[in-house]
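Next up: a single chain in structure tokens, the form predicted on its own.
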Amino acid sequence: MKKFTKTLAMVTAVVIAAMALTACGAQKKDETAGKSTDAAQTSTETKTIKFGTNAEFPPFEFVSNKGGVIGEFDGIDMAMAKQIAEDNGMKAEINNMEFDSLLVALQNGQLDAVIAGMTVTDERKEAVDFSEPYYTATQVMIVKNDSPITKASDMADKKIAVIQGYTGETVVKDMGYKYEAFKKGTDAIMELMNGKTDVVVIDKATAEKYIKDNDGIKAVEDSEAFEDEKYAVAVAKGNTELLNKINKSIEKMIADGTVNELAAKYAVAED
């Protein structure tokens, strides 16, 4: 009896040990399976590029009631932002804010990039890194059809409106003229239409859109007073990984004619 009991005990121990090993193996298998699933989810998760813009600058960026290429946002820059993200297997998120806040938000890490018809300047290059330029622009003067203003120097004794933070403000300031700065281009145009200002200085492409949408106003150019400027995408200083991805996409869009197609499309597009 003792011998049988001892043998039974040994068999029981072996069975228990085997069960323990089986359970342990199953647990490890489950844990491994769980880790594999988690890894798969992580590897397939779509990342986002957080773009900052100021959607008051048609045809480059504006809010459309009909829906845009990214949510409610539409325009040349918005289409480019979407393409840049897609080229890199990512999604584009648009954060609309005041123009003057964009570079601050970029430096604070709230944004990954800024695409807002932003002109490359030496001052801005000290704060951020810029992509390859994708558009060449110039400033013009929007005036009423019967305005006596035919060149920039004619603004000397006139009421001038600009958009806060835009290149037009810098240009007028450098000329030494007094001006009133508005946060929205539409507000400046309304002042002109109502006779409360004589001229609005703004980028040519945007001027053309406002002129198309409002009767009785025209653009006056002065190549001697207004130099060409380059638009580019801004990223935080030292973010070379993202900058290289953006540059590669921009170079492709320039080479295959996408940028020109977008410029032509939105030049005649309705909000």
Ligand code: GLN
Second form
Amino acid sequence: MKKFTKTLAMVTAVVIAAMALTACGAQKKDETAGKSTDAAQTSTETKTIKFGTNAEFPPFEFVSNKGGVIGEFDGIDMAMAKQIAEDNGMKAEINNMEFDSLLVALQNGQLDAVIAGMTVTDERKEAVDFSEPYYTATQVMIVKNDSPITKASDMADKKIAVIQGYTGETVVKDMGYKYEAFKKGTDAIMELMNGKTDVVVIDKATAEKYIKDNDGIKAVEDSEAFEDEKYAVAVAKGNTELLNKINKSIEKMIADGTVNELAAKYAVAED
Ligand code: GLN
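Having seen the form predicted on its own, could you now give me the structure of the form predicted together with ligand GLN?
Entire complex below, previous chain first.
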């Protein structure tokens, strides 16, 4: 389903978004048992971290038909969520919902944390608290192999597709270009493959996945136009107890090479 140019979801519109969540009804949950590494933890209750994600963002999160690290959910973020829970003697639960609904669900207490390849932005920082960043990303332009687009300004007179609520939408909007916003990355790619759009602006690692899966398209980078973005885990404002746990685990996974290993593994993994 297409949606035309929209601003970012108003994260303060709790009531409206809560209704949308109920209406969407496609939420899926899955849990994994965390091995308790905390000797002081009693076996009577293993607490659960309710993570939210949007499993439409390979290699960070996707639904695997071969089974994932947490139920059917697989990807870099899913492996990290599992490890964060295990490091704290807890279980990880994955709630799959629309990207636009994630921060509202955090704010209204439906989720404990969001792990969704989510870029830290000033606007989002007003609504939630972010962990230490764990990954550096950038936007790229996916085009047909014979496209004349070689830099961001070449998009000026082209048909541009973005994904609703992603930072790619904000970046294109800030450039002042008209665009069409799609619900899913795969929908935007289909438009490109069908020749109905000229360019899809999306995060680089995800773009590389789509390019691997579809013939005749390539990524065009423009480091002057697209700044580096940092992915981090989000928690509700003031939830420092959980944030400290997440930060300790992330710092460990960066220091011991886990994050790099996961990024390398999932870059080549089949969905
Ligand atoms: N990094 C982009 C953002 O934060 C896209 C994230 C995603 O789709 N999961 O908006």
